[in-house]
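As a starting point, one isolated chain is supplied in structure tokens, in the form predicted alone.
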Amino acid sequence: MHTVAVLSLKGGVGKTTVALGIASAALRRGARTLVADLDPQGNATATLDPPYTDATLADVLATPVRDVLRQAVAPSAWSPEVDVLVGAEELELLNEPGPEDDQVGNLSRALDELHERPLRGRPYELAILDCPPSLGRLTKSALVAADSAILVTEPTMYAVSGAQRALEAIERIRDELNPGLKAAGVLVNRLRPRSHEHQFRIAELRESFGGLVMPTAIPDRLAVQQAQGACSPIHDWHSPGAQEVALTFNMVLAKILRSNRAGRHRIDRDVAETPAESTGPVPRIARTADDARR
């Protein structure tokens, strides 16, 4: 099972909106998945509408053991080959860092445990983890979890200053707990092609990340809100806007897999044995758009 993050360091860029369209690209692919729901907003849960579930991620991250683990996970409502760890408001109250932060690790294993363990029908492919928007405690779970991340970031003036962030924090959860854990690439979301501002920055995150930019980006189409307000795959919304944005999905799972090489590791392996598989240094921006285009 491959294990990936989607986060961003800045709410309304559509990172749940990847989340459920790497799903949908998934499900077309046949590969049977887990989306954990980390956001608080629970958007990913409303969208997949899993039925009513008598515990919540909230729960499996305070306890992470199989019968928690049974009452927490649904099937989605587009397909018994995807399901839901359902979110909860209550994951705010576990979001801001604990003196110890002595439960990062149990994501990791409550991931562990149904990829060895699987709950029901054939184990699970991919794992995707829609994480909240900042930096707290669920995210830092989540890449402590992840075998790749991936950063959604808008072409604003914006974008290259959080992908930086973003991208340190990989680094750091890579060198302090999770050596395996590798940067997918960034990915611009709501692209308009025809947009001369959107082009110059699409232009200065590559000046600045080179090849961690996807090749691709996800266009900006009015399909993918309609699809997740039918509570739909966008692979089964068939308007010529839908056909493009699935497409593009299919690219960035594709992306996804190729990265893929040791499959889920275990937190309580002896990090000090574990070779780290490394993304290279992250390469340092200046502060504003305006010194970078210097």
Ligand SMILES: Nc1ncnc2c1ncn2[C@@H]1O[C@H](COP(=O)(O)OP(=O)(O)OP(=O)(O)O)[C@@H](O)[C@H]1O
Second form
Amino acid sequence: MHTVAVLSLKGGVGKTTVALGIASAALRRGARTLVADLDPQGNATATLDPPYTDATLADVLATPVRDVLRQAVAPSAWSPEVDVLVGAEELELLNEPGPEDDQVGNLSRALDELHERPLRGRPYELAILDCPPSLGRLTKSALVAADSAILVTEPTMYAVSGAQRALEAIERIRDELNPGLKAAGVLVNRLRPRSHEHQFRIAELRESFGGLVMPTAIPDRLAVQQAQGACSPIHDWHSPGAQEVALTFNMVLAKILRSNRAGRHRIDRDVAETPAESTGPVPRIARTADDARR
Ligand SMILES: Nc1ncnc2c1ncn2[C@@H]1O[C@H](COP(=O)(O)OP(=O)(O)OP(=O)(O)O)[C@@H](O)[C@H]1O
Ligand SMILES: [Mg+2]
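In place of the form predicted alone, output the structure of the form predicted in complex with the named molecule.
Let's see the whole complex now, leading with the same chain.
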């Protein structure tokens, strides 16, 4: 099982859209997937639309045992191949730093349990962690549990500084708590390819982060919002815009799976046969544009 955290420093840049897009690509590829909704807003849960559960991720983070997991994980309305570890408003209470910081490993423990003894059906090949819009305790839990992390950003003026701070957070967790954690890349969302401003911002990101910026950006398409509103995987939404977005998510998924060389959990089947790609440890980050040129 490969576990990928989807995070950003800012709200509303497309974390949930990316988490759902990757889940949709995984479903199309036939990879059994778990989406864990760490956001108290519960947007991923709303679009995946599982049946009511007696427990939520908030309960799992407090008590990461099998009985609680069994009550907090449900199949999505998309397919029995995509399960949801459901989000809830109560997660907000777990986002502030507290004395029980040992709980930061509880999501990791829960995923270990699911990996070792699947609840039902085939084992998961992929777990996607949709983070809230902050680098608080919930995102920290996700980074402790993850094999890799995707940073989502929009091509705007503050993208470089936001990505830099998020990459530093990944570095910190890697150094202190999760040595296997890798940055799978910086993913630009809501690209309008004809916008000079967007092209300029992407060039700026590449100057600072080089190959860490994913070659594929997610275009800004109305179909994304339509599919989410209809609780549908983007791959099932039949419009040219949706198909374009779906294709980019296929590429993002392939890149994530290729990055999994030394994850905590062994990789599965066909994924293991894919050649390695240089997503390695987080590179040293240029602090200023001048540093970047040196
Ligand atoms: N590529 C896109 N094209 C069109 N609309 C998009 C795209 N990406 C995201 N959106 C829309 O932008 C809004 C915010 O996206 P999303 O909820 O994925 O962001 P988020 O980072 O998860 O937000 P939050 O920080 O609140 O969790 C949503 O309405 C979503 O449908
Ligand atoms: Mg979200």
